[in-house]
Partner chain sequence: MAAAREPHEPEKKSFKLLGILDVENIPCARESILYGSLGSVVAGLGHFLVTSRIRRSCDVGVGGFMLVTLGCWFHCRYNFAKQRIQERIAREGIKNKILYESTHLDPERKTASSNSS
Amino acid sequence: MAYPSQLGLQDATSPIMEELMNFHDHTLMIVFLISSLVLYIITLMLTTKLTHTSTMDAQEVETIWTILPAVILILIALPSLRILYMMDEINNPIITVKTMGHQWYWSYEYTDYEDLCFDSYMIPTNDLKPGDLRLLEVDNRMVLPMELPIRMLISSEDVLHSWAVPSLGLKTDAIPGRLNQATISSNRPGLFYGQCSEICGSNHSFMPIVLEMVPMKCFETWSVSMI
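Put the chain from that sequence into structure form on its own, the form predicted alone.
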């Protein structure tokens, strides 16, 4: 989860988020190099009183500043397309969970189990226990097994919502009348927090998401206790 005064991204928990962080660093380095080059040229032009007449109308220079941006865009586009295809790929999901957005709570249905469904509401501030996180704790956490591919089907029953968990690299719109699909795979156990990321009304800020990733044996025990 995020911490106060945090400037960077949250720690990666899934392979997709690791790829996104690497792509972020890759693109940021390109932006830094371009900015440094432009700043150097501007400084050079402002501090010199001489004018190089051969660069004012040079075919070679025009060719360079046409080809170089195209090469830079290709260096950004290829990794981006690779990650996009990785995010859409689902390899034999072991569990499918259907998530429905409401004003203003989430409901979860484990479609591989009979009668395993529940609503998840934010815990009011007055009911929080010591150590609980304000505006992030829920009464029913979604429990999932770690290190396994899980398919999420996301939709809404009223207005637009968005189901987002930053540390897993997930942000999928919940649209009424439409099922969107996402893949979850966590490298480690733990609690992972998210929130609705689409303005959906007056209580938009009170729709937290809490995922509890556990080993498969713990998940089986939890699923039996919930049925």
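The term rigid core refers to the maximal set of C-alpha atoms that superpose within 1.5 Å between the two forms. Residue numbers count along the first chain shown, from 1. These numbers were taken from a predicted model, which means no experiment stands behind them. What changes on going to the form predicted together with the partner chain:
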Contents of the next structure:
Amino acid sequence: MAYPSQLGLQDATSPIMEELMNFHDHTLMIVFLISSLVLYIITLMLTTKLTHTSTMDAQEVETIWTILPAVILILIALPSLRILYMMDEINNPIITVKTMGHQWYWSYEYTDYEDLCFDSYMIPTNDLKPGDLRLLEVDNRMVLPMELPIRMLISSEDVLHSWAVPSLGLKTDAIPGRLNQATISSNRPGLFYGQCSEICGSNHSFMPIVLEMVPMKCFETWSVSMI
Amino acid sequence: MAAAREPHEPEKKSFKLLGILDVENIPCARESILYGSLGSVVAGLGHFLVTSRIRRSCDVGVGGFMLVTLGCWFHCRYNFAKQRIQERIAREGIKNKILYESTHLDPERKTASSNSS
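For the form predicted together with the partner chain instead of the form predicted alone, what are the coordinates?
All chains and molecules follow, beginning with the one already shown.
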């Protein structure tokens, strides 16, 4: 989950998020160098006494500042496209889970084998136990097996919502009348938090998502207990 | 990127160059910036010693910083990516070895039988 005053990305939990973090570092370094260059040029502009009142053309610098940005954009676009296509690779998910957005809670359906459906409401601040996270805890977490690909089908019953879990690198819009697909694959067990990411009314900030990734045995025990 | 802190530990803000580049936590960032700075000083100073032109030497210094930083960055990240792939292969290999030892899926048994045939 996020910690106070956080500016960077959360720790990666899936291979896709690791790739996204690497891409972010790569792009950030390019942005840092461009910013340094611009800062230096601004300093030069402010400290020079030279004026060129008869400049008609500047072919060399015009060529440089056309070619160089094109090269930089290619350097950014190639890894970006690679990750984009990597996200859509076929990976044979073991189960499919449906999540529906409502005003203002999420409902989850595990209907591959039995009919397991439940709602996930935020726990109000007054009902939190000591150590619980404000505005992030829910009454029923979504429990999934770790280290296995899982297909998520995301939609909505009323208005636009967005199902997001930053540490897995997931953010998918929940659109009424449309099924959007995402794939979850977690490297490690644990609790992973997210929040609704599309404005959906007065309680838009109060419909969090909590994923509990557990070993397969624990997942089987949990699903039996829920039916 | 920080783990949860104990209550008695003081809050430690990570240092960010120009407010954006977290050199402490991004792999290869610190080395690239340090080598870039060294390259910048060497290039700028060398140019000045040869030509005695201050402004142009500063420009050469900045250009050297950018080129050396980028070069070190790509070199280090490429090796870092290769190392991560090797770590993942080793981790999978250890897991498979433990899981499948003495079964017909044992990777060592398959390698031994292909060597003998």
